[in-house]
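Shown here is one chain on its own, the form predicted on its own, set out as C-alpha cells.
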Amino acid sequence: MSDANSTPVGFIGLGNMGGPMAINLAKAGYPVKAFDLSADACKKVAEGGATIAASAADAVKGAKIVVSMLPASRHVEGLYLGDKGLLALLEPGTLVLDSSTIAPVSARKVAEAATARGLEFLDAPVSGGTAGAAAGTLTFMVGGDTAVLERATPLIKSMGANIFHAGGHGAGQGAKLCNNMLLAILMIGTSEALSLGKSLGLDPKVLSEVMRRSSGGNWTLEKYNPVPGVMEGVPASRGYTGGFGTDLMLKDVGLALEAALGSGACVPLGGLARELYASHSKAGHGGLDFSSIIGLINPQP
C-alpha cells in the first residue's frame, strides 16, 4: 500500500453508483469507512473491502478525505450543513468531494460553508453509469480550485478514467446537468427510432448497429441500448433494474430546466424530455432504469 493510498476516506452513500465507487477505492488500497441507510448496500461494500460505519458521523471520524454520493440537493445540504452537519465535525484541511448530482447553487452553498471552516471542497458529479462505476472508468466533472483538484486526482483516478475541470465551485454540477439533459433527449430519440424500426419490421439488433455506425450514432447505442436482448449487461436486458432510475433522470432534467430558467437559456427539447419522463414516472415506472422510457413510446401489449 502506498503512502498516498493510506489516506483514510469516509464515504457516504452506497447506492448503485456510490457502492462500486467505494469498493474501487478500497481495492486501490484506501482505508474506506463507509455508511448508507441501506443494510444491503452496506453488506455489498463490506464484501468489497470497506469498513462499515454506524453512522455518517462515524464514517468521517478521522478521515482526511470525505466522498459523498447522494440522490438530491436536499440530502447533500442536510448531510453537510448546520450545527449537526458533517462540516462541523471535520478537521480543517479535510478534502470533501461530493459526487452527487445536485443544483449548482446547492454545490456553491456547501462549498462556501466548507471554505469558512477551513475545509477544501469539490463538486465532482460523474457520468458513465453503473457499469462505469463498477469498472472504475467514470468521467468526473469537477468544480473547484485547481490546487484542490490536484490533491484529489490520485483518489479520483481510482474511481474514474476521465477528469475534467469545468471551473469554479458549482461548475461541475453545471456540466453534469447539461450532459444529463442531452442524455435524456438522446435516449428518447434512440427509443423513437428503434420503435419506428420495429413497426417497419426491422431487427432491432441490425438497426442498432446500422445507426451506431452511421450519423445517428450516440452513447445510448454504444453502451446502453434500451431494447431488451440487444445488448448484454445493460438494464434493458435485466428488466430495467439496477441502473439509473427514471425518477433520478427526471430530477436531473428538472435541475437543468431550473438552471436554464435562471440563465435565460432556451431548452425546448429538455422541457419535452422532462414531460415525457414525468409521464413515465406517474405511470408507475419511476424506479425502473431511465432507458425504460421506450415503454412509454412503444407500449408492449
Contents of the next structure:
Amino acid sequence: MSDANSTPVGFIGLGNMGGPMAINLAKAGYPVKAFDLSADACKKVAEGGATIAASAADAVKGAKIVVSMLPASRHVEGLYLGDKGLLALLEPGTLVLDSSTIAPVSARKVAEAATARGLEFLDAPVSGGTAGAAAGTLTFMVGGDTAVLERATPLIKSMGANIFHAGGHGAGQGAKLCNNMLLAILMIGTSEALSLGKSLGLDPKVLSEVMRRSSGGNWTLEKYNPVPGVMEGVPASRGYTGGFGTDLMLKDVGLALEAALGSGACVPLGGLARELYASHSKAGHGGLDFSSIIGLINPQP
Ligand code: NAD
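Okay, that one was the form predicted on its own. Can I see the form predicted in complex with nicotinamide-adenine-dinucleotide too?
Let us now look at the entire complex, which starts with that chain.
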C-alpha cells in the first residue's frame, strides 16, 4: 500500500494556501480530514475531495500526520499548546508539520512541547504563492531532524516541487523570513520603477518586459506584476483579491525585523518596507494582495 493510501492526515487552516494544499493531498490519495473556522473555506476543500471535520480536535483524531496552515504565531500556538491544545490529543509518534509563516521562536516553542510529548515536529513554511499551492509546486523550507524530514517527504512532494532542509527547529522559518523580507522590498522597488515609467509615458507592458529581461529582472516581474492588466491571472488583474494579503506581508516583515533585532543584523530596507506596508494597511488596504502597495506609490497605477 502506498504512503498516501495508508496515512490519515489531519489538516487545519484551509485559506488561500491551505485550501489548495489540502486538496492536493486528497488528490494524491491521502485520506484528509480537514477543518477551518470559515464554512466557505471548508466547502471548497470538501469539493476538492477531503472530509470536513466538526472541529480541529475532530480533524486530528486518528491522524498519523497533522498539517497546519494558519495566519500567524498566535494562531499556531493557540492551536497546539496548552491543556486544550492539539498536542495533548495526538498519539505519540504523530508527525506535526506546520507550514504557516511564524516567528522562529514560536516554531521552537511548539517543537519543544511536541518533542516533550513524544511527537515529531517540522516547521515547513512555503513559498510560491496561491498559484504554486494550486499547482503543487511550492518550495518548502524545513526546520527539524533529517529523519523526520525523510518521513514527511512523500507528503510534502504531493504539495511542492522543492524541499530545502534549512537546519534544526525554527530554521525553516528563519529562511522564510529572509525570503519574504526580500520579496517585500522587491515588490516596492518594482512598483516604484513602473510608476516612474508611467510618468515618463512608457507602456507598463513594454517596460515590464524590458526590465524582466534586463538587470532589474526579478520574481515580481516574472510572476506577479503589480500593474492591472499587464499579466493575466495575478491579483493585480482581479482587483488585488486572493493572493498574499498586505497584512500577512506586514506580519512577515515585522517578524524579519524582530529576528534581526535578536541577532543584531542590519536591515534598513526591511525597516522602510515595513513602514510602507503599515501605511498601506492603515489606509484600509490590509486585506488586499500585497502587490496593491503600488497604489501607495502611485494611486492610479
Ligand atoms: P488565509 O488568511 O487565506 O487563511 C488562513 C485560514 O486559517 C483562514 O481560512 C482562517 O479561517 C483559518 N484559521 C485561523 N485560525 C484558525 C483556527 N484556530 N482553526 C482553524 N482555522 C483557522 O491565509 P493564507 O494566505 O492561506 O496564509 C496562511 C499562511 O501561509 C500565513 O502564515 C501566510 O503568511 C503564509 N503564506 C501565504 C502565502 C500566500 O501567497 N497567500 C504564501 C506563502 C506563505
